[in-house]
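The chain below stands alone, shown as structure tokens; this is the form predicted alone.
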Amino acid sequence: MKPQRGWDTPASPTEAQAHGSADELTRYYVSVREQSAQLCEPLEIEDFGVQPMADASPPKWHLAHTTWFFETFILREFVPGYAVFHPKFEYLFNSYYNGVGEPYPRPRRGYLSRPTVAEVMAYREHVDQHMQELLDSADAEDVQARTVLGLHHEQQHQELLLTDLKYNFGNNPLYPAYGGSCADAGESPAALTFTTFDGGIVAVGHNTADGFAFDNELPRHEVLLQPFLLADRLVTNSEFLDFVDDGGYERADLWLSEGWSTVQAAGWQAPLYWVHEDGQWCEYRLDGLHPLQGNLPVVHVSAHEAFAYATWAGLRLPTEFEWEHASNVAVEPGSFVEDGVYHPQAARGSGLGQMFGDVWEWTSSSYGPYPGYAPLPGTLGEYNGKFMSSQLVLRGGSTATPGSHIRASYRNFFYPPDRWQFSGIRLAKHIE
């Protein structure tokens, strides 16, 4: 099952690129920048500054920093005598390049009230006037590959700009509403059911001939699976609050060590955005403060609390190869951005369902380099291979992402302990 393209677009960059059309691909590049500014219409002019936490950036700086990336790694490479819209934007919106220069700390991000909102704005209209004389006049390989590199570059922003504004309204005490909206899902989930794989030698990773993809999805390559069960849709909330209930955020025996250690330091006792308020459990949406609904997916866990839940289930989490693999018979999709609900929605149909959107869901495996992986020539390789020490692979997406972003052979990856993303959990089994 493919995601639905977003947007109403005439084609993704992926498709654009395998087509040589710089029209296509022009109109591409339109669409995913005005993308990025219609996520920040509904937002104050006092949100676009704030930093919740040092993890997360202010809206002002995902803005500037998707723009930085097509001015540092195309404009100035292949346009002869660009002038940079501001010299000391290269410092102020670099991320962690340190190929291209020394980054402002990622931390302090918050505490510039200048460059104004309009400032930004102004940058992103000034570097998209020159990209598009660009596309319109370039037809050179490597300028059309790094575009359709930084239109999925500023797609996963968008993603991070709406999971960074929810921790903002999400530890503010108003509990203020960004938009979207979450039909009444009940409060008693079906009974779970599994879909049985055989195993075998599977391929997995990026096939090159369906395009784009980065680096870290590649080579393609064979695994060997053993025969396991896949849960047909993601843990619910009124689920997990079994959990909860049974105490288990007390009990030590269902944490990984370092899981108990972080359970212990930050007193966790739900799941992020879980408010017990007035004897029952809310949970904080884009939406505003809603009373917790049992049949939608629980959101917002960390790996460590999707471990410890495996461990109380009697079950456990699949592999990214196992996830892979069953993802090419999925028959439902869950919600994407493009949705504009901006929240996991509750199963529908029968079958495996909800591997594409809703959430991204957490695997076992670490993240690391497949056998034969190369990164990116020069600075760009910077872009993944740097960080694959110590974090887990997540699948399939989220209601945050943009549908078009999305494939099966995608992995994003966050340290276990992380839970402001859109994160819920599948469960999977071993077959005796």
Given for the second form:
Protein chains: 4
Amino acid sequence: MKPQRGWDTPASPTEAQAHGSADELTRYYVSVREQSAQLCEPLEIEDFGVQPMADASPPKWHLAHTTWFFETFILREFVPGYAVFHPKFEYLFNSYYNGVGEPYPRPRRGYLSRPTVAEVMAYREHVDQHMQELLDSADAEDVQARTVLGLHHEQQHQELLLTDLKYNFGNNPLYPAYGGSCADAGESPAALTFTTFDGGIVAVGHNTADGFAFDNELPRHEVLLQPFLLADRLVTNSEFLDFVDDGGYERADLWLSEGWSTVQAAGWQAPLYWVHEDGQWCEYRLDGLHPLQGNLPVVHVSAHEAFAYATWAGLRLPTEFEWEHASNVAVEPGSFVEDGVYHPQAARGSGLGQMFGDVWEWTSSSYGPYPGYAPLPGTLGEYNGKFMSSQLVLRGGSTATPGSHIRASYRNFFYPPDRWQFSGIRLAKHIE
Amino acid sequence: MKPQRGWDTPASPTEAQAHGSADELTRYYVSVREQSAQLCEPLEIEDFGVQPMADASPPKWHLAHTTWFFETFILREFVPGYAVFHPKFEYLFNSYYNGVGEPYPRPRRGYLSRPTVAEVMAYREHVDQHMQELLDSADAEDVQARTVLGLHHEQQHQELLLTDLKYNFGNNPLYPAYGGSCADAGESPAALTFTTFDGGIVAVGHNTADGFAFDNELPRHEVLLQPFLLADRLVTNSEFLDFVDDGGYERADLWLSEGWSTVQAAGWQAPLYWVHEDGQWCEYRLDGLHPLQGNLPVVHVSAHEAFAYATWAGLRLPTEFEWEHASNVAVEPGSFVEDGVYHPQAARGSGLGQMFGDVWEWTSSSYGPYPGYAPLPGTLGEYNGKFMSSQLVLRGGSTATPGSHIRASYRNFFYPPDRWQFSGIRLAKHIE
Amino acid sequence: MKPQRGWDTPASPTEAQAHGSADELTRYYVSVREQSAQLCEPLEIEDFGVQPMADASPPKWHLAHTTWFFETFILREFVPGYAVFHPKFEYLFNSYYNGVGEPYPRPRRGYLSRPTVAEVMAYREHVDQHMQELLDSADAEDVQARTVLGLHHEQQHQELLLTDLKYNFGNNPLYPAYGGSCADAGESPAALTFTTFDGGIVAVGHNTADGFAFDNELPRHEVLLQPFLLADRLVTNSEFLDFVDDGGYERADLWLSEGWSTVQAAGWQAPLYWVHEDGQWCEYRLDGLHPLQGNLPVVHVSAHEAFAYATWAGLRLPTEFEWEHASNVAVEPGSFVEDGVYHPQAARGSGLGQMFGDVWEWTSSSYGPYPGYAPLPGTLGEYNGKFMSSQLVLRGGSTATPGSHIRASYRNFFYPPDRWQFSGIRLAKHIE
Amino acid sequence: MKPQRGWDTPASPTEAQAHGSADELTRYYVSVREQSAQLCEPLEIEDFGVQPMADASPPKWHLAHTTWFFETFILREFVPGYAVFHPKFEYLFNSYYNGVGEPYPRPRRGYLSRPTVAEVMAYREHVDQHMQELLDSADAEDVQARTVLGLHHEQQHQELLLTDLKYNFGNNPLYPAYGGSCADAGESPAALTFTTFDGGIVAVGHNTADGFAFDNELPRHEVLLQPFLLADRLVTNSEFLDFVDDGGYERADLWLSEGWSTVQAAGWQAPLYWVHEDGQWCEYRLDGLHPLQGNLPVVHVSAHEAFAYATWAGLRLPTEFEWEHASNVAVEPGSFVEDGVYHPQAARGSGLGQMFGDVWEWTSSSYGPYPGYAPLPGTLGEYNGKFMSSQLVLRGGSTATPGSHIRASYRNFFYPPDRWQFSGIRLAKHIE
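With the form predicted alone done, generate the form predicted in complex with a further copy of the same chain in the same format.
Below: every chain and molecule of the assembly, starting with the one above.
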């Protein structure tokens, strides 16, 4: 299944690159870059600078850092005599590339009232102009490959910009709305059904003939799966509420040891944006604070909560390879960022649904290298490989993911206690 | 000596109240409130929201909190049927008054991108309008007294707004300038001279006949002083640099135990805004980063650094009562915020100079209650009294203090390691 | 009043030194050193090594450190060719003297299973033998003065050994008993009476003609006191229980801001060793866990609790100079360590009682230098002076203090939240 | 290959249980329990109570906790009317079983000077007596199975007792020796050779017909391996020293991101017990501090160091299934605890050596459940399953492991930064 939704742009960067058309790549460059700016349209100037926790960077930082990526890895390397926009931006907007020098400390990104939003926008224009000139003139495969990488990088930060902004708004007692809307389809989700998979030797990982992928999706290789069942839809709010009401957050026996420690230390009693007000559960969504809608997918749960829920339900989470193998028979996807709803939607239809979009699905697989994995050469090798410890893989993209950005082999990764991403739960079951 | 500099307003709030003129009080109200707005004129919208450390609140918060003070302690109590501007502001902009309920957590003030600056300005206008109506109509002494208190409170926050903003700008690698300027008067300060005081029984504390004072300056009472010498000017940058160059930050024997622990834990090597760049010492001032000017007063040192310097120099810090007694013979004051220089200036002339303005002067006196001290009744009793532990008294006001706000009996107080205020060093000596 | 109780030794070290008798000093040396060993008799080997918090050193460490003091400051300086007992002990048993090199980290004292107790006892014997040889042969005033200092130092650590051991036992769910006993004298304390003092100029600090004192008690000087009342006895458990039952630990308005933060962060609900078991309050004492005895003095309260109690009672704590001045008319003292009860006893008789012994009494005075204070020369100057920040003075000694160690001018000092010392409350009142 | 070395006991618990002989089980019970006491023979009483970090429990605690395990899960469940030795031991010596109630806080285990060592030994005798009576009388398979589990549990704690004691001694500046000895076999290790494996579908996990295994080794199942090479011996000190000398601890590009953060935060510059003294590298071993022996295996490295070393060497760590599959052709094992050397020995001979014993070998596999994994029922289900997050699997046992305790399917697990276990490095390589 091809997860992408319709775009008003001619092609994804992968296809543009595959077709070798510099013109298409330029158009795609412009399109993705504009998408970042469009996502910021509902913001006030004040919203651009806030970093409500170390992991949630300010929108302004995302806008600057994605620009820094093009400047650092393309313009400075491939444009002779290129003059940087500002000499200190190399330091200020480096995220974590030790090969480019000591980055500005992550927890301090929210302290940078300067450069202003206007200055960051000027930075973007400066780099865009030089990038377009370069794309027009250069046929070099390196430039094109890095441009495509830079655009996928920017798409990742578009999603982060939304999740980080949501963390800001969702923790502000005023609960400001960003936008989107969320139709409700009744309280009762359909009974949970499962699709059966036989197991056996299957191929996983990206097929390089299919265009762009990150290095962590390679090389494609074979794995052996046991037979398993995979749920046809995501766990819903009303199902998760049953877990809450059954004392799920008070029962140590349901949790991994680290999860239980986190529950106690952080005082978790419900998913991240659930708010108990005036005797009822509400949920902060990007369209504001609303009464909890039972048939929407539960979202913003950590892997620990996903694990505890699955244990309580007598089931388990899928492995990343079970998920990837199953995605071959996925039916209609859920929402993507282009849909403008900014919240996962209720399941529809039958068959293996919601595999792409709506929520990132926690798997039980730790994030590690595939057999024969080789990171990109040079400093860009820091992009993915150095994070292969202590994290878990999530699959499928979310309502905040650009539809053109996701694919079956795509591996997202976060720490088990993380829950500010649009992360949810799909259940699986071992077949004896 | 009267420390005040010229104002374009008719009188200080103290005098306005003393004269019993509602009209004057209103004019003073308007004047002080406008001063807050004027101090923000050089700011970009982005600068209003930043809280670069827990103690350094965002400018927007200062603007809202001072307004909250009038709304909470005057309008809500004295205007029947007064409708608050926003129901959640009582919570959001409460600083530390437990009597008004649990305050919004201090370290999270910088996460509030909403309300916007425009909304906070509207809040100010709303409250100003109601305050002026009340002042026009009410003769109640309570209302007038609390209004005067509120204006002194606002003046305190004007200074904090500047020091907090300086902490933001001074830690931004771009070192943005706020404004002001700082003339240099040559490298070499005049040799240090001292004024001699005989000691004996002297009266300290505020004389209630002289108008407004905070509760912590009362009651006026007698203390017994030993004979002492007090330096006629502040310690300068070049003098402090001698201490640095002599290994002052590496010699445990010069420091109090807590100070030495702080030096090691924080890695202090110089005063807060000294930056070693390209082989020379620079200092960040509100007019930008400049080479260190030797004859300017050293500023932004902690009490621990002041103590270590004094020990190194074979001298000591004065007690708060020595300082207060000596201030009776003070000559020309230093700079105040109305001077618009925003940085302490070089000493001029002879005699006991710079006692008021330029820098807050650390004393060796812990901040405690005077004999018979009684805090204000009710929730306003939390204003000063509950902070009487572990802090030291500073005296005299600084270049960021409104000149109409300071007086000889005024007691400022900070923790010994604090150094983001305009705090400096005046030396004293025991006479055998 | 002379606070000392009867000893089986001829004289206090102070008097021994004053009389210039080397023989008496030697006898006193032996006596004090033996007292340390006697205090350890009830201990099991396992008890010697435990450090239940950073501030509570293991008994073994106290035994070694006090020995290190004699070796470092006397034997190594005054005995030519003296061979240290072990080359690494200089490092291991240095408490905080930077002049002797980097001390072994305080929080790790409990990790030193070696040297064993037997080895530490051999260390003591080694040093005692050399000390006695030196005292027999030397008339040097330096040696005698440092020996007397070392003996007072050892007496301080005898008290700490007991309080640190109590913290260990009192936090062990088995509540082991050390020894002592605690007669109860009925539930109801006598009604609280006060002694009146007129104020005026009084002399405070040690009179050097009276023998030994620490440098922080000097120089004797005059201060001006306002008239005041001082309570004739300590606050009792039953009186403090009234405060607890009245919600004292839940009312922010009774506490200093730092105290309230501590209450919330540490979850304080009662004094340190009060344990609520089976529906009643018990108190861990060195003779075990027992039902709370109402007429015993409340003990193991922080200065914050003392302040909050006094505020609740409409009274205040005395200053250290009020206390010292009042001690001139003190009647019968309370218990000292020689009494072997190891817990403060109920008040007896009339007049200003319990001023010495029973509990250290929190004052409202911060610990600072007297006018003209000069620390001891050299490394021994680190003994007292460098701690003169953020601490409060306590006066009078406790049930764990050797009676020969205390005097009217004696200044003990701890941080406001500390409560593992035998610290209690005496109330005072301002007279208008 | 059978990794066990010679024992003076008739059979391993697994075999005893397999043979169904109660008599053999009793003899094995006695043998294992005695082994714990024997390991403590070199200790002084003072050594039994020290907990030098939260993870390193005191020897006394290990002796009591293993006893608690038999009392809690066997005697209390299977002996009607059994009277516990002490009512508070259930709480004091519970490690992490929430099903038995809130455990005594782990970081406070070192604060329990009571019960004494003698009391703990009496506890052991009490439980041993009742266990032997039960084993004599009961044929119940439950009792036997839990006894075997309890003995394997005790063997695990025997190893931990040694590693925790080593952490204590190795961080004591006196570097006390425990025992053992370590023959050196010359400076130069043999050149590194590899054994080739073809990959394909292989079975992993424990075969239940072969006797005891922990639940985490089950169920046996098939996995698909790619072809790979596995090093025939462990990485040596001299090889690791090359990494150190090549700036291995200063090059961010060699490390996983978490590893690099740990290096910087903890200041790592070499493996845990390497000490640079007098210009040369020494290593603390259980036989004391000695000059580093180049041909001994490097030990006490974290997974991060193992990963960085492998990256530097252009190789990688094996997966746990590669390791398990390869172990089928392992030749002579290294040292086990029964050998009494207490330190890994130099490689000998040719072929795939040192797979069992000497050091635990870090794998790149995260510790997770096998397909169809089911924890033990009830509270014992907390034994292994709840730790299946964020940890990595180590294989093969160490010089501190009882030889009868290890097997090819055995999965040990620790966090990537942990290095106080006897953990080392075996290299692997992908074959294209």
